[in-house]
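Presented below, as structure tokens, is a lone chain in the form predicted alone.
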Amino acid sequence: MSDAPITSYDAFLESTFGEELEAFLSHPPVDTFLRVNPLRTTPEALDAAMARYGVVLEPHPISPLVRRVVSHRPEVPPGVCLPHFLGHFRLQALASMVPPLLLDAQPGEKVLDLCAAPGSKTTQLAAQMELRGQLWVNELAGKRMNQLAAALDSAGALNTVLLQESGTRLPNLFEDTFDRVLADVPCTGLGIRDNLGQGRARFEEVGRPSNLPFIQYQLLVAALRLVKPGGRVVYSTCSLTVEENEAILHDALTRFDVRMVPPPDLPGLILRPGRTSHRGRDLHPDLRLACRITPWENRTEGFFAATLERLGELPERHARRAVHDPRRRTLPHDAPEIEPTLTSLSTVYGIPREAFTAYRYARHARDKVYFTSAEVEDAWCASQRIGAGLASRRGAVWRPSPTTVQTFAPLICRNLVTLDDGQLRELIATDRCPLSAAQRAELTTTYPAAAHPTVGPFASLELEPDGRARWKVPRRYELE
């Protein structure tokens, strides 16, 4: 960059947007988009289900799974519709879907999402991989872990290993390991107009736009070390500043044996090439292969994304701290530690025992069992969890998770309560609903699976002494 310092936030905005600053400041509100989750439903089924809520969707040409929200009733936005709880779709900015499309994760590969929360791109990767292969999911911020885990569970992303580590430290554990790495790094968010106030306050406090470029470059280098030679890294931010994007990639392109990869065709989006000069400084010419997405041209938030391919070995680091990396093996369905849980689920809910053979399992302490895809055979022992929750011990019985109920929904034939519209509405509104004497008479467990004619089995309930059923609803949802 130019050596001349930027003395004000307005000057920084001018250097970033130039003649298009007014377009950024005055662009119309962005549209709302959602992404259909093919692990749970089909686009056609979701279109029909959301129409019953009064939500009108239209396809977007970027992908058969993408829908633009044309309209909805003011009191029923898409996020309060029950299919959202069921993981049938994810509300996600259109531009946010671009980095996973560039990464193009394939079934059977070993993929890492380096900075994963809140999970929109992670669940998109899981769907791309069709739950085959391994999807490693890293997030340093502990306060965002619950949100990330909930997103993975809702989407049915079973082929995941969840880590909580500094992204820059991961090469000490997994160097040259992954086929593809997504590095959607922390940024100032200066592709989103609503972030201007926070950015201005930060500038006035510290006298510069951000300290983030330092960590952004470290994370990109970590991603390049984590990927195998011949593998690909997608670097992305929801910022349009050159300092956080092209300048970071320029340093990597000039120091390491990597190359830029041209983006695929993304119909329905206006993509601008990356900048090859800024503030009087020439940048690497291949940066034209990066993607800039502007909100005033695309009716979505501003975004930057670029694909790098690692060609060969990276230079040795001056210091590498050895880290002990014992492995934690997942368990087959017939392992003694897992067998009692699966037998209980089979006996209580009628799920055929052979249905569990397609998965592997992990035991957490004495009261929690997770299940994952068959290809996730091991994980770093300090991983937060492997796969999704299968069941939790409640006294002498095992209570299935919502993910378990939804995964094995067609096979559940015992202790299944089908709620009518009134019961489900009351359950959603109050966390409880009464069950009829006939419904209770068929139950042999305190934790029956709950179903509804339009959504199928979706969670387990807890029976209370007064005859009501309780479900701790994560938020208030609407029934069509």
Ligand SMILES: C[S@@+](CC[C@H](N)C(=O)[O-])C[C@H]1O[C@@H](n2cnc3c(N)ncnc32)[C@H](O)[C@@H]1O
Second form
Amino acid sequence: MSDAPITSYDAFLESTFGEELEAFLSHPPVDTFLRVNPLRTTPEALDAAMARYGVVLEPHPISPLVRRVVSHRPEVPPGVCLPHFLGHFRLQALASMVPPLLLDAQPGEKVLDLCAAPGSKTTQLAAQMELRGQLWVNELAGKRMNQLAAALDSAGALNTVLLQESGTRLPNLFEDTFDRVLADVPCTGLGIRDNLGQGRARFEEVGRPSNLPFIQYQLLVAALRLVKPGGRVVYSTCSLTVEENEAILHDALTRFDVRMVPPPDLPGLILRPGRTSHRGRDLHPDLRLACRITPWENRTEGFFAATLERLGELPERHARRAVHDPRRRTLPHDAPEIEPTLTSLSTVYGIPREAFTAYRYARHARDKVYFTSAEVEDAWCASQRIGAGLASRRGAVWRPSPTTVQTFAPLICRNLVTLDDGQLRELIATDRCPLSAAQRAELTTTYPAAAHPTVGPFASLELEPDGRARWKVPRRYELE
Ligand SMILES: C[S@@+](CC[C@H](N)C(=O)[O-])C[C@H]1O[C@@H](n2cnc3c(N)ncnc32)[C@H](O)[C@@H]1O
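Given the form predicted alone above, I would also like to look at the protein as it appears in the form predicted together with this ligand.
Following is the full complex, with the preceding chain placed first.
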């Protein structure tokens, strides 16, 4: 790559896209895709549930869990349907599903998502792992943590340990620890045409495309340190610039004992090989094994993804091992700190006490309990939280989270109200719905579980003095 600076944004776009610049500027709109969450439903059940809302879905060959949205009523896009609120699927660009497909996380492994918010790929990894093993989830930006935690709750991603750190600092504590690491790093987003205007403004401000390659390289090196020798790192961006992709990998390939891994077959996607030269400079020849996904050939966002295998030791080790704080160990179901919560849930909702033995728990302060998979026994002292919310204390009773209601749905048999279509519609539209006197007569606390015939029990409501029931519907219209 020539070291001569690029002096204009147009020259930069020309060097990035070459003859295909026109195709990038004029491609048709991208399609909408969703990924079925197998932790919550099946593809067939989701097809049927969405058909009730007039949403027509079509399978995509890349995975049995992927659907293209063929059509919907203008006033009912998929993001406003109950299965979306309940985490039965996630709206996600097709290209954004590729990095986890390359990472291919396996049940039972220890996996790290280094730059995780808002959580599209994290929830895909949790599903790949079938909630077995440990999924460590890291994000730097404090203001994105809530969205990330909500995504984990909604998807039922229980085998998670949430961290808030710069990914570049994690090797200080967890060097050589993980079987697989996803480094879906911050980027300019220049695989998405809508970001071009922002890119031009940035270029004019800093006199170059961005300062991001510096942190991108640091995050890749961190990922290579975090993974065990023999483990895999997937590096990805939603940018198609060589500076943010091949140039970063070239530096790692020429400095460290790592190799590129060929991509798997990804039916239904046209993959372009990575670039092996740019602006007159030769890049590592194995970069041809990287995947470039162009929007004009695939009707999805432009994306770059590549898999590296770490072969041996990396130079300049500087690890200090994480200190395990015994206070942050997860607890078994019969720990005295947890017992009252589980007994309350069992008594009030009829969930057999034995159903809770399969999980481990953490109590945060006095009024919130989290639950996680049995394999998440330990957690680093500075983790933000473990697993998903189980229940929050409300006076004398424990109110179950939507994740809890959905996880134990088939077992809930008391303090349960089944809403009809009209009640559900009103609840979704206004966060409240009236309950009939007959419905209220069956309830034993002010936090009954709510069910609908299409999805079963899905959340707990709060009864208000005027006889209505309230649930702050977790509306998620965003498309990542
Ligand atoms: C491309 S987004 C990740 C998208 C996410 N993987 C998904 O699929 O939903 C990159 C994320 O990295 C975060 N980030 C930026 N700098 C970071 C750092 N030094 N360490 C960890 N995360 C960082 C950003 O806040 C942003 O949320």
